[in-house]
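Read the single chain below, which is given as structure tokens and is the form predicted on its own.
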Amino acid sequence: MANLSFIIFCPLVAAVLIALLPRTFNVLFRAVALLATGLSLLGAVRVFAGFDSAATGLQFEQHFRWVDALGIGYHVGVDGLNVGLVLMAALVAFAAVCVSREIRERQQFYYILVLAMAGGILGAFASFDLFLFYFFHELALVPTFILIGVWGRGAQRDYATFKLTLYLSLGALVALIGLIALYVQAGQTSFNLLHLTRHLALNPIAPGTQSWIFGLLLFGFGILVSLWPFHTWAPLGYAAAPTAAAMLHAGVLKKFGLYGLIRIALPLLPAGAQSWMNVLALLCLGNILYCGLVALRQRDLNHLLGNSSVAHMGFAFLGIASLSVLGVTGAVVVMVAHGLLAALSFALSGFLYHRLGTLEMDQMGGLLQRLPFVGGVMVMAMFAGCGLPGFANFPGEALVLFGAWESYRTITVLACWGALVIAAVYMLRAVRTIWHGPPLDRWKDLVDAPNLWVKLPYALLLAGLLVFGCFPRLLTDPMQPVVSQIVQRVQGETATP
């Protein structure tokens, strides 16, 4: 089996296997899930290490027909745009299973859902067929609702589940309408993305039609990514979600919309992209500034992390809106960096909730003396959230700001304020409130991460942030040819009379 198919189907086959096991085999459920996601991670590392940056076209490609009558096929592959995303997704999936030891009830159903979510995410990022792309996303999205509804926490769990379900279902529906409209207007009989790209390069859709289709994709995908003002489901949903669901959705699945805009909407609808970029640039300020200011007022750690996550998505949107090679490259780096950071942050907050029974920051204090490993890792994660050099967020945000400067100088200055001032204030205040000061007597019996196995997921995610922060060319060099081609396609449309 090809490497990518192995990466995608390991979690899905494991989910089927767990469904066939007796309900009393709780230890085996976890072991199978760890083995499957671990094998997917090893496969993703192999693909990333074996990727040839100098080569053009898709690598590790597999393509065969599926439903000939509708032009649907199984087509997976990686290029510079998605090879880092596949690695990030596999790493987060393995880490999410590692931290799921807190689950004690309905473990069989829980691991089936987590593995289905992981397989769907990996499949969506690797797909080059529009039907398959959307199918895998829905396969990953549906378990999110169930995980929060069944294993969620807090008094607002039911409300958060309904709100998240309504928003994300609406976003997915609008995006689906946009994809169907794109397919119909292209006059094609194939959902293959490469075929559509070649056909529309020679036979472009009328600019007016491109504009409304791009608008559907922008707002459909935008809702899935928590584009302001359609973002309110995200902080509430992540606060109520079990740890693994928050890691997988905030860290990985939320990048599906951004990836769809870059992979599908920009190259296939270049004239439509031009008509909406000013709107997108203005809306992303809502993410960066408004959600940053909301984060300043939070006293619950998960609400702070949720609003911070939404704010970081503003930088990815700004990079896309810049329509520059630097900006779009920075957007993809931000996607990978934020995936690792969000997963690490929610994994650590889950550890604290399991130990403390609360995430109210005012009830904490001096925890670094009790939890030196967890505290040290979370302090570094919060520094990464501030855009500190050495972590992967820094090169991503820097590229976005440099790329956006030429087109949106005022917005870039305001985005700098959001990144350098607002984010620093709420993150550093959280560090002070949670980790420093005199330790409270009520937490005197706290136990830090006891062994290497418990520390492993946090260490892997932090290592990813540091590796890509110190060596960003591991991500930027492979993606440069693809991003340049996409940007030239859009800019070439601008030059066309």
Contents of the next structure:
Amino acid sequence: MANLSFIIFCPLVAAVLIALLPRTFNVLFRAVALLATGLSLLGAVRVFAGFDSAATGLQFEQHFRWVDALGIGYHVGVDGLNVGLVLMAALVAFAAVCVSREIRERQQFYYILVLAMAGGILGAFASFDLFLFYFFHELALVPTFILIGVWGRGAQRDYATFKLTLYLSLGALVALIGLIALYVQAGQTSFNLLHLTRHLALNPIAPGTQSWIFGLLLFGFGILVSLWPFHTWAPLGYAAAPTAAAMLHAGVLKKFGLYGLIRIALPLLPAGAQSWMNVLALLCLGNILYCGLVALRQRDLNHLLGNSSVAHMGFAFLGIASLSVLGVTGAVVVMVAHGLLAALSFALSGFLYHRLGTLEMDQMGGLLQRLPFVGGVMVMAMFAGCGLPGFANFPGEALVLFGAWESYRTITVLACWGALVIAAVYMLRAVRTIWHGPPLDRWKDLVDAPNLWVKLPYALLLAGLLVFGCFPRLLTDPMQPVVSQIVQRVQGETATP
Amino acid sequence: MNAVLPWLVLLPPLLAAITITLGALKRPVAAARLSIGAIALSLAASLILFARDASGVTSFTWLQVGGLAVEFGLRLDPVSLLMLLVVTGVGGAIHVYSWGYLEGDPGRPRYFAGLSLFSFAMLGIVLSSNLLQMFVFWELVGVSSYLLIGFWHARPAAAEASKKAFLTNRVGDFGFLLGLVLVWATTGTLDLGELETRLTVQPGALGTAATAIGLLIFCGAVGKSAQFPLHVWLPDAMEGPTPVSALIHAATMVAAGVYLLSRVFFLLDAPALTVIAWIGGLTALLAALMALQQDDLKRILAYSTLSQLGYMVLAVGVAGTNGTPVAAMYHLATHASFKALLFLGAGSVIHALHHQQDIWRMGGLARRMPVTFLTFLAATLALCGVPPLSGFYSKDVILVLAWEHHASLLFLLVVFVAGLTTAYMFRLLLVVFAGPARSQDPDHAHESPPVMTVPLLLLAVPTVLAGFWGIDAWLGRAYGVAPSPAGSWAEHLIAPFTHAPVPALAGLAAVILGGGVAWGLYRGALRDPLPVHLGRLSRWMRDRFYFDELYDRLIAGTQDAMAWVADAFDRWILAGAVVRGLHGAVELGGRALRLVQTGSLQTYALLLAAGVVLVLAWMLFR
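Right, the form predicted on its own is done; let's see the coordinates for the form predicted in complex with the partner chain.
In what comes next, the whole complex appears, and the chain from above leads the way.
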């Protein structure tokens, strides 16, 4: 089972299988989806456990030729950078299927889309071929639009779907232009990432060209990750999305842009990276401070979580902008931590929406008395969101701040304020409004998560946050060789102008 | 050093907290047993370590990335050993007391889980060998304090207080974390032992950043120890159950700031120490003034805690770069026992009066609750600094420090505050325990059960005797101070008067004067006579000098205003004008172009002709 193709194709094959089943086999759709994502998760755990952090290079590598004429191949593998991301993605996928119990309409189509999304995400993170990387991303992205459009909720569903689709398609398109430019500049021989890296290390692209290609990738990927000021799709989209789609997109698919920046843009375009980092560092303040402040004003829980999620992305951007080993490592830890946290938060808010029929925080109050389990987990998630030690977000954000100090002092100070104070203000205000205070009569018939099976997805995601928070070396140790390699490539560019 | 024992101190409370959360949330008795058993185990392990006078570090690497290596270590030396005894000893007594105090409350398992989580985090701070590790536990005590202040979270006041406490602390922690980043950027290490070695070998290693580092780390202490200007959260924190106030908001957590300062004392330079001394002095004075006009039993004690913490912080500041923070730690240790005792005594009174906390509805309780009264009296005298109780000796050390360092203004301030302390404590004592009953409530009061009075008696022992145990000499060893030859207990009794008579006598005079004023004003009084004498000043003291109102305005004027602007910009400009504007422009363009696509041949022919004419005209008349 410790086989990357198995992890990727489990959900995809299951999606095909469900498509072939008769339309009335409702029970079976869910069972097949659970089985597929469960097996995929087991595989990812096996890969993570079997990963040798002392070794360098790719592990669990699989390589088949595909379109020789263009240099496209099926090439998957893991190194320290993506081994944690694959595990996180598999965990979120399983949890997303678990919480899809609430879906009652068109279940067949729904599970096909969710599984396609899961497979696409896992494939994108495991790919070492540019074409495959982009192909898997699109495979995951298109179902997102349909999921929100068909199973979405709220008055603004249509506008949200429309906006999110336009933004994300635009981002993907700009990134695609950048990737094609990269391929053309590298001699049009291969989409293989390892070949490209080796080739471009020996024959670097001219700095001016690097700069504009990097700009395309930065903004293309940036839009996908809701880089300020291209972020307004995110809170709106997540508020309208069905729970599983919000979990998979905010948690995992969104990280594709960050991953692309670290995996492709930094090492292949070191001079370009140098020229854009000051801009990125400034823009990330837009995420951390501005979106943090916007989150303060939200009355709808999902808008709050959406803005908070956008704000957290700022730390990953700051880590990348610092171009230091600490910062980039911190950025990847933030990606994993935020993946688990966003999935957990949206899963819980989905539970609340399902039970209450609203997410207006003013209409809640005193819910902790009625929902001790869900409330307790959400309070913990909110503490994780304001960087409390013990949860995985803390080592990530701390590493980013330590790493960024050298290059960007003022920005680090402001980011630190955003991390410790602003995040705590909006999170604790939300805890106060939703969970604390006298219990309201209208919610007196609420029922908490009834059994272990319902609690499982929340418990798993929370456990992930706690394990990586208490033992961050599980993530950071495997990452060391590849991150220092990338940082050296970029820093080497300044040493030899 | 035994490598297992320190872990046996740290881990049992954590395991208890986890076990209760996972399995005993509906079983109060099991939860209480687990929690009390865990702290007893920690106490036993601490006692063994103390008896062996253990020292050294046991550690593993928690995080290693690039140049940042963070060890998770447990460091033992005289300072941490003493603090371990304070936390597990006072903590143990309070765990037992809680069982009686919370009898019948349905939330007991949650309470004991929180208490155990707190004990774990606090022991973690004490044992930390590394500054980032200390920050981790620093945040964890913050969150356990949040959970316990908000224990009765259905009460809006408690929910607000817990939020305020956490957020105010976060402001301090912001400085603390930046201080850590700066320490690491300057020296490349966060390990306390290594930092100390480096600074001993090379005193100027911090360069120009020294003062900034000292003050930033002090920010953390300002938050946690509730020093001015972040003192506002502590009085509100009294919304938590009384044993929590005793343990967290009097004896241990709020003292963590002082402990932090004594841990990083070698990092602090002269300008930083001056600031620290004045912040401490200012807090001591303001809090004592506020305490004089409060009517809530627990709040009076809370302001008293603020004031005493101010003393400790001042003691760190006036020690000077060549001195040691022994005086501060000494006062921390004695204060932990007598202030915990005061709170537990107050809890006993509140419990007996069915949660009545207004002192002007009490009176004459001395006869009805003799054990509570006697232990409360001992603790009051110790707090005021009456010889030969523990507080006298630890406070005298601070007075001597201020006197010997010629900080004359601060010396006068400390003496004045000592007088104020006696005044507000005797006011409390006279109104609650003496005089006539001022309402019906005290008529039905009776002494609390043994599960509550035994901890009172246990805590009374160090309250009375800790002055003779040579705590200062024990602590001094950690800072390389040679212990003075031990004399007989009688010599020790009068040592302050022979060694430095002026501060000792000044302190004593302040106590007598303050006590006399309180006696004159409050003996048998039915309502507070002070507002008549002081007028507006009294109202300012009662209203806490309007700091809360000022901060509310400040937050509304800055952060909330900025949030409003950001939200409006996001809603109307970014998502509105720009995105919808682009959307609208594209749509309008589409509609305009659609007009052209009529599908009628005549229109197309007309347009074609018009185009040809235009092109021709342009070519001819160019």
